[in-house]
Amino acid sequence: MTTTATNELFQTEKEELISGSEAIALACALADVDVITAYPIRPYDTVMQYVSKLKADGSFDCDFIVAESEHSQFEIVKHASSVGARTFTGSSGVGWFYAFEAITVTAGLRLPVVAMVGNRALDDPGAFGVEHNDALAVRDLGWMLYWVATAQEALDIALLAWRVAEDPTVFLPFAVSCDGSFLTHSQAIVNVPTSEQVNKFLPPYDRGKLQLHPDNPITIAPQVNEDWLMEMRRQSDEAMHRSVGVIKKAYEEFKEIFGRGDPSPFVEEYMTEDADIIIVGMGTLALPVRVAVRRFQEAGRKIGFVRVKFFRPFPTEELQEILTKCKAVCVVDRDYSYGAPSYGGVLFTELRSALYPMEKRPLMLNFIAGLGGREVHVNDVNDMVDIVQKAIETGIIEQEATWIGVRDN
């Protein structure tokens, strides 16, 4: 249930001037969370930042604990959740990584936190500007996966997340990745809910017979060996199967509530149709690529966008339902992935692999770009689309991973 003063801040909807950082905060508001950690790194800092003020102002009431590293943060969120608390944290490039520990076992405990990925540069050398690479590090742990483009994507997916994640046939935990500075800290206009909207969408959190309690002696983080070791990683891929349902059903059902959303939960489409060349990437690069695709679209040329939203689970038939329509599909990459296949990046080999069994497939060709938050502009955008164009007319693919805006050395 939320609390008195919750309610009263969220009376009314109202448009508010936040950033992406400061929507999540809100979010976290809206769903009542009980346990929130905090460690300071930029760019997911600000988040720690906003709910503190909401927390000091009176507006939230929640058990704030600034922890003494990134490891504990997730520790403490972890056992939170087993527990049968609502749950939030979050951390950034190395941040995340010295947490791997626990986020590791978040999943394997079948765990429903939820997580905000600022998404920054890995060290060294280290940036503070966006990369993927950190989220991405957990797609093969069981985590749920979700790249945002707005500040109001941010906040409505944060409510989506513990929706999905907490569902007891789910039970999963969700990462909301925020690129940094272009989503954590820049404002926009963002349409704040009412709290009586949050309340029919989103259901207390109630872990049932697996909840960890005196009344209730069970085991947790069991050492099996090779005995049922299996057995147990079998039941999280079918969770992971049965969040595609979840998700679905939830995102319809978010829809009706608050009145907004794409008609997928898992792909963004922008000018697809008839498309010859459609252009595939994650997070804010929607911004410079929409543009372009229009100035494409004014001058008679036939290319599209899809965004993919959520990584984990991968969109897979509907990624294959759109791009095996086109005559060729360019990836752009916001990670690198060294010594893979082509040397491409991680969506890249991903999308490549979803696309393997269909028998009309398109050329591909990668694009790795806007490393360490360096900006995609809507010129590199147009080099893109050249190059992946010849490839069409020659028939050749000269070079299948290209890292575009690079200085010569």
The other form holds:
Amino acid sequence: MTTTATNELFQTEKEELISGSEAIALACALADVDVITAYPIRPYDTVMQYVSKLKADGSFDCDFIVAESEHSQFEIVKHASSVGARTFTGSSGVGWFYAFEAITVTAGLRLPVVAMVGNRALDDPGAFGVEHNDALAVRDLGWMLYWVATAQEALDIALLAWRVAEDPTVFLPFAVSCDGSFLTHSQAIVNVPTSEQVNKFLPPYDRGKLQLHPDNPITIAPQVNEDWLMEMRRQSDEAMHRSVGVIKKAYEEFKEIFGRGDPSPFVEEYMTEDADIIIVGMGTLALPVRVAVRRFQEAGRKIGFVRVKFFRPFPTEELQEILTKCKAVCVVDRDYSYGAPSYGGVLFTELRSALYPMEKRPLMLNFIAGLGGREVHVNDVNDMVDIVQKAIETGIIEQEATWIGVRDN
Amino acid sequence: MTTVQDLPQIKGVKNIPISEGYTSGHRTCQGCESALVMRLMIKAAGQRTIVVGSTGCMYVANTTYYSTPWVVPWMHTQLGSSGSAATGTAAGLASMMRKGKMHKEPINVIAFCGDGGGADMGLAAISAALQHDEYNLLILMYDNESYANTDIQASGSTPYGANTTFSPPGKETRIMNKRWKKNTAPMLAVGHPDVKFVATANGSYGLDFNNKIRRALTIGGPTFIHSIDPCPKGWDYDPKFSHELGMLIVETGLWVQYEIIEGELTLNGPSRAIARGIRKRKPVEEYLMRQGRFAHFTKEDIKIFQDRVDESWEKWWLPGVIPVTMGQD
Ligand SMILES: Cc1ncc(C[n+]2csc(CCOP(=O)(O)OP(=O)(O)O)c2C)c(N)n1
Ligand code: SF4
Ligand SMILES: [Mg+2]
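Let me have the form predicted together with its partner chain next, following on from the form predicted alone.
Next comes the full complex, and the chain you just saw is listed first.
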């Protein structure tokens, strides 16, 4: 007995000038989410300010719970999801880490919670700006993880998130990562779809045989120990494998119903044809990089850009295909991983691992940039490309990971 | 607010439902009072109940994959999450029923936690749950006075001086745990004036236990029960004395049985007789010396205990309940 409400707000398609946070709040209302939990931390919490206003205005019927900590925020939606409710929550930086116990068991229990991460540096020392280390911390746990670059994409991917997460062949949580300030707080024109379109795309959440209810008196999460845990871990791994096909199919349908989207749900290619150097990055970094790439191309230089959208599941095959065609890859990490191989960032390390089995491997250089919300300028991108170009010409990589835009004293 | 079930107070032992919701399949120690508490709890609540349980003995020793004792739907929650688990479960049901996504019916929501999970780690989440008037839920804290499952470590609810694996008496220091037991139920009652039901309970008084569960589930809104559960392993006594120790802790006045219904306090059973002067408190020594965890106590240690218990009955504003004395004017 499941129905999806048709919201009065969304009778006709319209264009609105809104931020990424507001776009996700509208997605919550469009998806008729049942339980939403909030706790304040910048910059993600703007989404909850919009949700609470929608509720207060009577435009959105949900149980909106102001929790007393992020741990409870994530525990509440975890349990609401177990009885069959569609859920949404989110956090940023140390708040995301405060919830970490709940975050990890949500994936272990295969509960399709959708969360927004407003990427923020991990204090101390205090910093509000974007870094990707908060969201990246879940990369091994069974969360699907996506980096959006525009407010439109934030709305669209939030809808896709429930669709994929709640698919019974997947049943994994989904984190929508949004760069703090650059996405959470920056306004852009967003096409807001109708309830009718969304209802066509997004079926109601049906927990099926796993629903916790007196009519289905199951025991969830008993002790399994070495007897069963490994089998269960493998099931989560298989679910992550299956999510690839589910994402592809859902994205095709998305494009059909809403009339927008990229060729691939996993990566975005920008001027990569015949490129000698391909820059790779995630999130709003795409903006300055695209400008730099355009200028290079205008000057006759073959520089392209690939934006990794899904970090989990990691688009291994797509990236192998695209990146083995160029001479050198310039990976920009908005994160750090102290002591990692070559002292590189997380994206770099993953990409290098993805390309290792390939016969023809490009040179790979890594740049750590834009930490703590520091802006990455077109000039920074030019500097990176110069270093990569030099490596191509000399055939020597002097330093695999370079910090860009850092003061020396 | 969603409606509640019709669960009338049970009049007399013979009228206790015979149906069981917690049966064989658990591996708790012999004489485990917390296991009895689980059984009494679900007997009173009935089948249309969802139970969520925090990490601890009542998770690890109860539910092993393929051999659950739970006849009702049951789910594990994290050590400090009984409050949020209850809130999330109740909110999910309420939201879906209101929006027509789930058949409307009153479903009991009970989250239990141990003293470690409740009085220590989960206190903030329980407090938050008790502020959500719109959800009907019960949080039951079963107090075996230690982090039992991890091998008996001192919690904020462990009695003064008790021997635990984190507070062993040694050559230099006899009393390692110098903290006095947290007064959890009154703290929650006083701190959350809108909560309609807060009570203490004890498996040795079964009918009273059943009825408190029923009161908690039918009064509306969030409620809290704190039960004291003798634990043969952690308290170090012969398992056959669990029931007797449960009675002794009340008869010595160390534990007070009461319920606070919409702000009105009633003492129950022996505690009521003690308060009225009908019954004399037994010396705490009779209770303490029955347990290995107090075996290292000297006469002075016992006196510290006795003095504090006397003070709580003679000087406290609400005897045995609220540790505040009246000022001079
Ligand atoms: C976050 C977290 N920290 C520590 C533990 C380890 N742990 C498992 S059970 C337990 C004891 C809990 O004590 P209590 O709540 O009193 O329940 P009891 O075992 O006494 O029944 C602890 C500390 C855990 N599971 N989770
Ligand atoms: S250690 Fe105590 S609480 Fe745990 S199962 Fe044994 S008797 Fe019960
Ligand atoms: Mg305990």
